[in-house]
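Given as structure tokens, the chain that follows is alone and in the form predicted on its own.
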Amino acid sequence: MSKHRVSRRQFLNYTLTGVGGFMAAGMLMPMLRFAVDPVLEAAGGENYVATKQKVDDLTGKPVRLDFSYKQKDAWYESEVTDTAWVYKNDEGKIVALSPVCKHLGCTVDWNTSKDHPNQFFCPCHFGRYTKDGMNVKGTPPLKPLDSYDYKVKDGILYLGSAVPHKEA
């Protein structure tokens, strides 16, 4: 027998402290996992989304291309539809531009301004971009349109994420 005896009060105190600790851990662990798991999830490589656009059908005239993909935000998954303006430039390279105006985020359209033909036009504040996505000086946007990374596989255009436009 031990020389140190535990009283009933100490026994109940130890037992209730232990049970309370287990209960607190049981409640805190799911909350901690909920907060930390999305942060620690391994990010995959660059994801490219298959579009319905055949590369051979592209010309020098920009065409609006809508494409959809699944997006996962931490624990919520949704289907997102996005848009790009796609064409082949004079060298035959594919150009894929984001339609989001860099001024206030409105959507630009191709060749819709009668005063400024063959340009991307933002109807919100009359912003203009040249065919290659560069902003026209003296109009509200201060930056060029973003461009999409792309790759071609089996004659189909795959689009990646939009990145800031690289000036030539």
The other form holds:
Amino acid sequence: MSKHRVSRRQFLNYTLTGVGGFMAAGMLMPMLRFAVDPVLEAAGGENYVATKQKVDDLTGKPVRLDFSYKQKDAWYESEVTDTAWVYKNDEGKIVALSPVCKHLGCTVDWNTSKDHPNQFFCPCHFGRYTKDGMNVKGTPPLKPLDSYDYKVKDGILYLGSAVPHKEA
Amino acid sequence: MKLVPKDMEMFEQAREHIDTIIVPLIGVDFGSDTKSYARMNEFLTILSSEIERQFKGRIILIPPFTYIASSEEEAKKQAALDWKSNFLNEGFKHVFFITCDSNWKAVENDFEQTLIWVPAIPLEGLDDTYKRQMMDEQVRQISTIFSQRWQREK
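Would you mind generating the form predicted together with the partner chain now that we have the form predicted on its own?
And the full complex, kicking off with our chain again.
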């Protein structure tokens, strides 16, 4: 028999504090996590989506680039595919244009009109844009094409959200 | 455009620019051809929504004309043509029907070149990127039909 005898009262104290502590911790931890969560999350910032395009392979000729991402719409998550027309301009800067016509939202194509080569062409109402995305006067669209924010990481092109063209 | 309030708002503002309606023809069958009609449905649903994306500003994609596959050919045709004349009366210039069901080929002439038949390609088990490529190719080919028709009228 040991000399330190634990009394019934002591034993109950220890066990109850122990169990109570665990229970309190179990309740408090998630609360704390929720409180701290926004801080941890904020690092992401804007969402850039990786494309399959290597930056080095880009030329002066616009290429059609499809990229997809998940979009949540109320209770329905779907994979959305967006398209961009990407090329390097004369200064070697990357230009990524949205293919959505500013007239009524059709998809424009590069160099498909025989009468007007080297322009973006909308098949619906024959709207036209020059290579830098500016709308050709006298055709239905009233605004230049949107362009995508982009960044380059490890030689791969990442596209962000489409922003309206800055008024020239 | 699709038949949703947001798109229809745009439609009301720019009505003179939107002159084309697309009607998918989709059959339903629970007899011996259940699976092949299901395949047509899957294929055509994706195809028509891709066409809608391409030509959003000039086309309205309406909910499909759905029929029992085994029902009588003549009655189906008449109903579809009724839709067409109704839309034409509403001021639309073009009504296109698009289908994968080869039974419609028999009555093609009554549609005066507005019936587009595309064979359904089985999508199950296909790689996602490949699937998308294939759809793009299909859309591109069908697009020329619309473009030609629109050019002709211009």
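Definition used throughout: the rigid core is the maximal C-alpha set that superposes within 1.5 Å between two forms. Everything numeric in this text was worked out from a predicted model, so none of it was measured. Numbering follows the first chain given and starts at 1.
A displacement of 2 angstroms or greater separates the C-alpha positions of Lys72 between these two forms, with the rigid core held in common.
Gly155 is not among the residues whose C-alpha shifts by 2 Å or more between these two forms once the rigid core is aligned; its shift stays under 2 Å.
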